[in-house]
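First, one chain by itself in structure tokens, the form predicted alone.
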Amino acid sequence: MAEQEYDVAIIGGGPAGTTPAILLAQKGRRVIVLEREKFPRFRIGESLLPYSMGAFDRLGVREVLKSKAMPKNGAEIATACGSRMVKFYFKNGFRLKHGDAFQIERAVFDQVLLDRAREVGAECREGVHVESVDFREDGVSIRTNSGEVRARYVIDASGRNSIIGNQLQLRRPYPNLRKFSCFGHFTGVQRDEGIDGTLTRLVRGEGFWFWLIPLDAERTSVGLVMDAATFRARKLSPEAMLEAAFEASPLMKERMAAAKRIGEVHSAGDYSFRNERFTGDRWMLAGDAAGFIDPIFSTGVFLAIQSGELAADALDRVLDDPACRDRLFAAYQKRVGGIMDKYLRFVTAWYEPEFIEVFTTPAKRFQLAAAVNAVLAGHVGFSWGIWWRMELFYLVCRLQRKVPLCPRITDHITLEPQAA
């Protein structure tokens, strides 16, 4: 038997789907969270973006993330035979609004946002799993297996599994982004002293990569990512795949001398997707539900919570004015599609040699250093500004490719498994 019929139903109740939750909740809307798991839960992506603290205002959780988080002001990169590092600094960004972020553990960080967006009004239940979704003309049914619940919309943010996005059959994989990836939480990282102690570290190798996030005092998030056939040829357990990875590389191998792993590591693949449409009449897709392209550059949670805040937005408008909702949800369509384009051309780049090469041999010069480190921030708004800058900074990557303007790396290191 259905129950009462909320204004908006959200599937999930990580960051892409307690955003809207908060804020039509702010606003009086009816709204419902279904969650599939009981929290706290283990998640990745623990890094945030200085572009994402506007929106921690606007939610009201900016000072209690504040008391729980590590501060990031920037980023290194490196490679992993150590012999290339550029260090870059948030505060450095081209007309950035915003000079630090958090890092922050996602159980911790999904938890504030469930209990804030309880808080503000929003029914949340836990350990609910919604089986399908079916559409009315005036509204949307949500089976779940404990009963029915009715709403006018629903924003699908069940994650990478979208239940919605599944159901159409809108899924779309990425050709060129099949990975795979593995992860833990450490302590005993070898860690810069000050402000760089609190930096996100990516360290590149020849066709994988490794992120190192401290999370606190003591706990690194340390994961890995290599190409999807590179590890299944290798025949290595996740747990094993990590160790040696951190074996080949000089730099990882003294980073993580004394490290311990904290728990088990955990591990995905072939993640990397894009859903043919975000809307329908009666739904949206947000988040990770929409679609997801790498860990690289901490782009998850910060789609996630762009895409809610914009979500949020529309359905707001529109339960005032369901006549505008064609026009607000192509709108919707077209900026998350945008965006998500923007990093797909930034992740796509990252992952050829030449990406390494020029970022690592930065150049004061038009301030091209300056228009990265803005993307990297979340700057994905237009901004003449940054646009040329970016233009000029691909256009050095594809010269660079048949030309070294920029000095070659010659001791790639590979997860390549060894001829027999």
Ligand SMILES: Cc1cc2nc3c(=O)[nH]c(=O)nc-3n(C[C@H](O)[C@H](O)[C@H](O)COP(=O)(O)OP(=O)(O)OC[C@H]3O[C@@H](n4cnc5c(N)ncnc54)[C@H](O)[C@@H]3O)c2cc1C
Second form
Amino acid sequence: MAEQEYDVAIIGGGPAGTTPAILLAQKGRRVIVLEREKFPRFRIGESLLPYSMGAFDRLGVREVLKSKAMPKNGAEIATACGSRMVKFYFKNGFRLKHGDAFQIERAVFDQVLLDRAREVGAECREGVHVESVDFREDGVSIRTNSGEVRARYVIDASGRNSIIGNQLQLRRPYPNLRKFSCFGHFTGVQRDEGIDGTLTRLVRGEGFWFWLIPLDAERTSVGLVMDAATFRARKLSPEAMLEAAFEASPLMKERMAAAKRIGEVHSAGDYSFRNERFTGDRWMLAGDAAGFIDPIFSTGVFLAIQSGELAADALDRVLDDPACRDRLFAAYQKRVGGIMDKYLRFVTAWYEPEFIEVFTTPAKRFQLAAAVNAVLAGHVGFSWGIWWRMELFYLVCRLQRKVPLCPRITDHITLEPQAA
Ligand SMILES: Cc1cc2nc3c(=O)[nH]c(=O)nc-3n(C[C@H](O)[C@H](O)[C@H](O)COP(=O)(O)OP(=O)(O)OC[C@H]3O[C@@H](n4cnc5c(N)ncnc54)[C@H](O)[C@@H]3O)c2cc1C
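Form predicted alone done; form predicted in complex with this ligand now:
Then the entire complex follows, led off by the chain already shown.
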């Protein structure tokens, strides 16, 4: 039997779900979050961006997160052989409002947000699996393993499961980003002292890369991303693939020499896609449920929070004035799609060989590095100063293909089967 009607039902208790849950409940809206798992639960996505800090203030969680997280002051990018390396610090980003971010275990982060949603009045049900959504003219009926929930609007924040996106067959994969990733938590990973010990470290080979994210004084999240086709061709388990990749990279071998894995190796594959539409009459998609690009620049949680905020702001107005729905939903689609386009271009460039040659060649001229740094921090609002610098950066990458403006990288390390 159907229950009371909510203003907004949210599918999924990750950051894209709890962000609008908190914001709408704070405005006095009747909100329900339906989460299929019981928290705390493992999730990947532990390195956050400075431009989420403003949202954490708005959500009222910055201080509690600070007490549970490592600070993150920037990132380091190195080649797998260890011959080239560059570090950047958010404090040097082009006119950045936020100079640091958090590195945090997702089980902890997501629990803080879910607790906050409950605290401000959202009803949060765990262990509730959404099976499908029926759309009515005046609202939605959500079928779950424990009955039906009715609401005026629904936000699908079910992550890459994308319940509504799949139901309406909106999913479009990015053919150039068919990747596979395996990852786990380790102790004893080599780490630099001081502020450098807070950086996200990226180690890039040809067709693959690693992340190293410090989670606390002991533990580091370490992951490998590679072409899905190469993973299949190697015929290894995710555990064995991870070990083989450490072996293949002199830099990773050194960093992992004293490392011990704690817990299992997790894996994910073919995760990059975008849904054709993010809104309908009674629904909005937020976070990964709208689309996921690639983990390289740690934009996933940032986009989840950003889209969650935008969805909440739009729905809060639409609930009072349904006549403005089409305009606000169209603006949402344009804004979220625009941010995804920016990062998609950046991610696509990352997988070109020239990117790393340009990126690891320090250039103070024109403040190019500072502009790239700002985009990596989540500065996605329009800024002329950043726009032309990024265009110049892409131009240099394109020219590098033909003319070596920056020193070439010659010691290529690959995970292709013939190289093993
Ligand atoms: C390999 C890899 C590494 C990554 N690293 C980073 C990183 O360093 N930094 C970063 O910012 N991002 C990273 N990401 C991306 C990040 O994991 C996601 O972008 C982020 O979790 C999206 O948040 P979300 O709330 O949209 O979805 P999720 O966090 O996936 O939350 C969705 C929730 O919906 C629930 N759910 C799903 N189906 C149902 C259902 N049928 N009924 C009810 N509930 C349901 C799930 O249980 C889950 O709790 C990475 C991703 C990958 C694949």
